[in-house]
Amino acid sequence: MIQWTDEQRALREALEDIGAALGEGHSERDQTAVFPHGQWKMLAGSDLFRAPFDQRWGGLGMDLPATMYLLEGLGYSCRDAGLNFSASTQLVSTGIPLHRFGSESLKARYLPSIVNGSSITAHAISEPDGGSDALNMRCTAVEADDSYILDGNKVFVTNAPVADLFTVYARTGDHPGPGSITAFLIERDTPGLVLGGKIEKMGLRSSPFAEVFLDRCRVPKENVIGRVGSGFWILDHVMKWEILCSFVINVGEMRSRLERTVAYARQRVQAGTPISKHQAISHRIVDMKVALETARMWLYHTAELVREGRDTTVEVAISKLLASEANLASALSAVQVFGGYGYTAEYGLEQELRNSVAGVIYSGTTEIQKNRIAAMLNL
């Protein structure tokens, strides 16, 4: 088990102290699908966005498990899951690849505003016909003098409507394959980068997403992140961070939900007995507890392997599969234990159930994760 330092525990406690204020009004924002700019500024004032970056860029120099520890605290204390998801995207979409692979000049130009949260970031990966099949992306980047000209269409781009900076993955080779993808950093106002309209969705409604159209979008060569043709390996690094950071937030949310469910089951009396004394209820709550602890152990175990530079293809897939399905099952169980109250919007559990459905889809569906594990078993 990882032993957290006093400094790390203090940072998490400070973040949890503002969690209630961050989540205030989350039900109204879920109804109106409004991004919480005020809460974002409050979050930027904490140390969260600084966590994984070097001190010379304004960061705290924390490793992956320690960054996850803070994010788990955010998930536990803040009930605006959309804001939490946008915060995870802020960390991993542009800051992480730029910090690890970017040139010194590119870091100096963009990292400080990412680290202090004044620039909101997004990454554009999925395409209308490709989904998780990044190797066959159709968005192209053609060399033209000192620039690349990008053409294509990206979908489901989280934070896009409010983002200032985008990491866009495009094909620079003539044929699909891992060596033909390149990552580009693009500013929002770059001519040729056009955002689609507002997209209504089922959950995580305060975290907006949109289509991104690239119409002869000229990007300077110095805005290439890493080497030309290295985008697939950058994306592989980013996806590990994305999965581990976004789903450890779910672990925090599951813990909060479990505590509320236990408290309700103890005080809710039916036929003269608290419903917690009914085995059907207590076993359902035990399942929530077991799923929570299993997801937490797998996520931190995998994060330690990633930190050590080990091959984590199977571990990342198992962690994502377990955590996303556990969060969905936990939310459904909580609704069931609360009965009619769980079905109402007032208690927020139906909102959490809608939010949890996203987790079994984004960052590779449950079926994609099973395919990866099966492939590693040579099936």
Given for the second form:
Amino acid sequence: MIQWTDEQRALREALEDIGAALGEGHSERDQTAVFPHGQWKMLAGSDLFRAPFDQRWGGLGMDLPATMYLLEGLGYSCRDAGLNFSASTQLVSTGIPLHRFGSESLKARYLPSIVNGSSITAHAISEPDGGSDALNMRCTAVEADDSYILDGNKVFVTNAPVADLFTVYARTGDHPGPGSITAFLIERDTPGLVLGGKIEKMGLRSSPFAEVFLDRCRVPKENVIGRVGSGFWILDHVMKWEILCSFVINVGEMRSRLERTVAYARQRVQAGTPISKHQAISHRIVDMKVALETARMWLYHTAELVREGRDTTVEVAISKLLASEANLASALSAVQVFGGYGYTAEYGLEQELRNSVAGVIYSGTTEIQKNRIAAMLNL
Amino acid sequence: MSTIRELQEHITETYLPDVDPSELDRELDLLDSGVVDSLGVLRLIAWIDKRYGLALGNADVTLDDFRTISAISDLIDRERRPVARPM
Ligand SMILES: Cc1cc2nc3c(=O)[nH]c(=O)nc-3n(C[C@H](O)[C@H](O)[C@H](O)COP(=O)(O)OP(=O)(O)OC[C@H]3O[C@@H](n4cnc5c(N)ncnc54)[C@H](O)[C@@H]3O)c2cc1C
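Let's compare: the form predicted on its own is above, so bring in the form predicted in complex with the partner chain.
Every component of the complex follows; first up is the chain already shown.
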């Protein structure tokens, strides 16, 4: 297992210390579906958004596993899973591709405000006609003098209603293959970038998402991230970060849920015995523990391989599959152990169950992860 | 066996089972012709990691490095050379 440094431990402790305040009011926000701007400022004041970026942009220069270690602490201590999800989107959607692939001038212009959290970021990949088959996107970007003109619709764009900066993926080539997609960094006020209305959703309700319409949206060529036609390459890198960062948050959430479930099962007495003494209950809780530890090991193991630059297509897919399904199963088990109380809004477990469903859909559904593993097995 | 020949064999075996390896043009655009799709690129990366022990994740690699057999061969030669490169 990775040994964390004293500095990394201190950063995580500091984040966990504000976790309760970050999560305060999460039940009300779940009902009203309001983005917590106050808590966002508090989070920006911690060092979380700085973690993986170079010091010259205001970052802390931490590697992927260490960044995940902080995020796990956020998941453990903050009960607002929507805020946690928006925070992971902030880290990976624009900052990570810009940092790795962007030109120096683009980084100088945008990275400092992303790193200090004063600019909120989003990425627009999915379209109404295709999320799983995202590379077959319809949104086009056509060269025009010193710009590209973007036309198309994007859906389910997390953070969009509150975002200042968008990374939008669009088709620049006629061929259907992987070399025809390009990533663009677009400011919110750019003419032709129009946001759809608020979309009600099942869970993660304090993390808003929206449609993004691109209607003859002119984007200067210098706002291309990386090279023209390298969008697939960039997206592959971003998806690795997105999966590892957002699901390690779930690992933290699962640990918090496990602790609450153990405590409840030990004190809830039925027919003169704590329910934890019923093997049916204790085994269910053991399954929660095994799933949590398996997901954690896979996520950090994969992150170390990513850090070393190894091929990780299968490992990322397995990690995503395990962690998202583990979180869903753990939330369902917690509701069951709490019985009728688990079904009430008061304990927050029904909310956690609704939140956990998102994980088996975003960043590539369970079915798509299995397809990927099958393809890598040459099936 | 030369890297080009190994690549011709691997690509025909994996993506074009009906083609004779020696007939596969080393300059054919594998991406635009649809021989290698996005998952195919990831499978190539996995094969290169396994076959040559090359970790391409931190390398200065672009999609163009996977466009033709010649380009992939150049990439492998380049990454095999022990040069110091900023990460
Ligand atoms: C909470 C949340 C946040 C999101 N945030 C973002 C964001 O920030 N940016 C963004 O661009 N997108 C975002 N998405 C969109 C998300 O990536 C897509 O919803 C997802 O990729 C699935 O695409 P889809 O909804 O079009 O479903 P579809 O692709 O239509 O899939 C529908 C069903 O068919 C199955 N299916 C599809 N193709 C296959 C296949 N080949 N083999 C087997 N089964 C298949 C799927 O697994 C699924 O069960 C978000 C989604 C959610 C739920």
